[in-house]
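The data below hold one chain only, encoded as structure tokens and taken in the form predicted on its own.
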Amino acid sequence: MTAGSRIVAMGHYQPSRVVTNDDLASTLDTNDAWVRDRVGIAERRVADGESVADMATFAAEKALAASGLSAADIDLVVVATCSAIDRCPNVATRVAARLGIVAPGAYDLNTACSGFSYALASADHAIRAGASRHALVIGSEKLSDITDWTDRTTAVLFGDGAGAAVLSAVPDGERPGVGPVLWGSAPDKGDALKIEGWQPYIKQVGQVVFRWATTELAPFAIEVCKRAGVEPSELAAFVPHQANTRIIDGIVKRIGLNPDAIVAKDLVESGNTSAASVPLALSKLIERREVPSGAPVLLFGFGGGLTYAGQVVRCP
């Protein structure tokens, strides 16, 4: 048993192919100004020949290298994804095999856009229970595989990428670096965003998702801070799911952030990458050294299901 865990390192990966709004406008009835105004996205990355497992491995490899640990130290791999086409072997075991991690606990988790916070919480719980010491937690998505590129309401939204965290047990006497999770769902609204069938496309009732996100989520974000014993005004950064700038701005206005707090808006250059969006955005903030080590950061994912989850973490 241990008092908790902390994130010791992050890593991320994005494909090299950039698809701009102007690129999409060549085949869709849309334009750059329309997309930027409604969702805030300027471009996204699209994978050519890279799988969910490939991107997860690349991100995890970077996080592991930055952590100072080796593959032999990792005893748990958790991957959050809703776009993995292959069902078995799961993504987690594929990543473990490629990195040379021997005999870890390994499972995939699907709560769509809130997936990374769910996965981080489940790994934290495993560490608290003594079932793990060092875990790899990954969000990886290849949404281009399940995007209808003829549908302008969804084709402008999504991108591909992965983000990963190395999570370790805290030493005796050290405060945990991952706060208590608040997770939940609104299953009665689950049909508002669907990926169904054997050859699926993402289908979304955008107004239902938008209204839910802008009217119901801010109190949950505030409750996450309360559970961690942190006032929203004390946060150094807020890293929400990168769905829509208007949703993000609406939540920010209602939770009482310090004006100097950083609000991640990686969607401008990455689009909506579902379970990868939170770790991808957080990893970039850390890489650019925009958040001091040890500073409190609110992670908050929300989306398909409709599900939500968040926790306050200390920046590695």
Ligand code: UT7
Contents of the next structure:
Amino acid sequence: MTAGSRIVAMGHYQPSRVVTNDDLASTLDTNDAWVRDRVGIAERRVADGESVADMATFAAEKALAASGLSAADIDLVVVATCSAIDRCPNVATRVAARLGIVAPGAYDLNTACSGFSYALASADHAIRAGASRHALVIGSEKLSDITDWTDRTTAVLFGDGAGAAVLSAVPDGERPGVGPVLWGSAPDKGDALKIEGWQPYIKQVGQVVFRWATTELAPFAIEVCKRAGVEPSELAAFVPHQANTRIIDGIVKRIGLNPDAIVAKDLVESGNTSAASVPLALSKLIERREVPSGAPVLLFGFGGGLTYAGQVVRCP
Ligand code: UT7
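Okay, that was the form predicted on its own. Show me the form predicted together with this ligand next.
Let us now look at the entire complex, which starts with that chain.
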């Protein structure tokens, strides 16, 4: 039995098509200044041909290549997504087939925007229980498929993309790199964000979600650090769900980060990619070598459900 797991490597994928606020303003009653001021997004990527499984595969392929492991080492694939159109086969088995991973445990998980932290915890628990040694944990979303492009209140918010982590059991005597999860939900407010019915569109009562995120979540983020035995002031980086810079700034103000800590704001160039937003932002920080290896990073996802989850991880 292992003491826990650590993220060995990460990878990400975004479609090449960039859609700016000005592009959207050519067909919608919106403008660049409103979207930048109220949300913080300047542009997003929109998939043309790529599916949720395609983007998940491309991100996972990069993470696997960076990990030094091979497909034969992977025994578990977990995909967080709320936008996969096909129900069966699930995205995880499609990724496994494409990467030549033979006979892994493979499942999808849907907690919308908190999905990556739920998936990471679930794979970490499998490794701790001895059910896996090397797992692929992926967040992948094609929100453009479920966006109503005539609704300015949602069309400006979302983007497509994927991020992936390779998670491995830590060798005996080494400290785990994935801290205890804090997960939860506010089901009484679940109707504030919906993707309902056949051929659905995302609908949200933005102000309800905004108020919940800015008033209730900071104490949970602090509790995540406490469970990991890390002071918020010791964090090298904070990677929250990328929904709105005003929400991120509001949480940051209340958790007491060191002024030098990096706060991920990938939404400026990627929009809100739901379950992909945290792994996408983390993978980019790692690629740009902005966080030293071994440094503590707080991941914190929140959104539809309403659900939330977070953990402190050590940067690979
Ligand atoms: O990822 C899942 C979790 N989701 C979130 O965390 C999202 C949380 N919510 C938010 O981030 C914000 O509520 C939004 C960004 C969605 C909206 O910002 P807001 O500051 O709450 O705007 P609002 O809904 O109060 O709308 C203010 C005004 C309205 O006009 P009136 O009624 O004051 O005349 C809207 O019709 O802004 C108008 N508006 C827009 N104007 C230009 C709404 N969308 C747009 C737009 N362009 N795209």
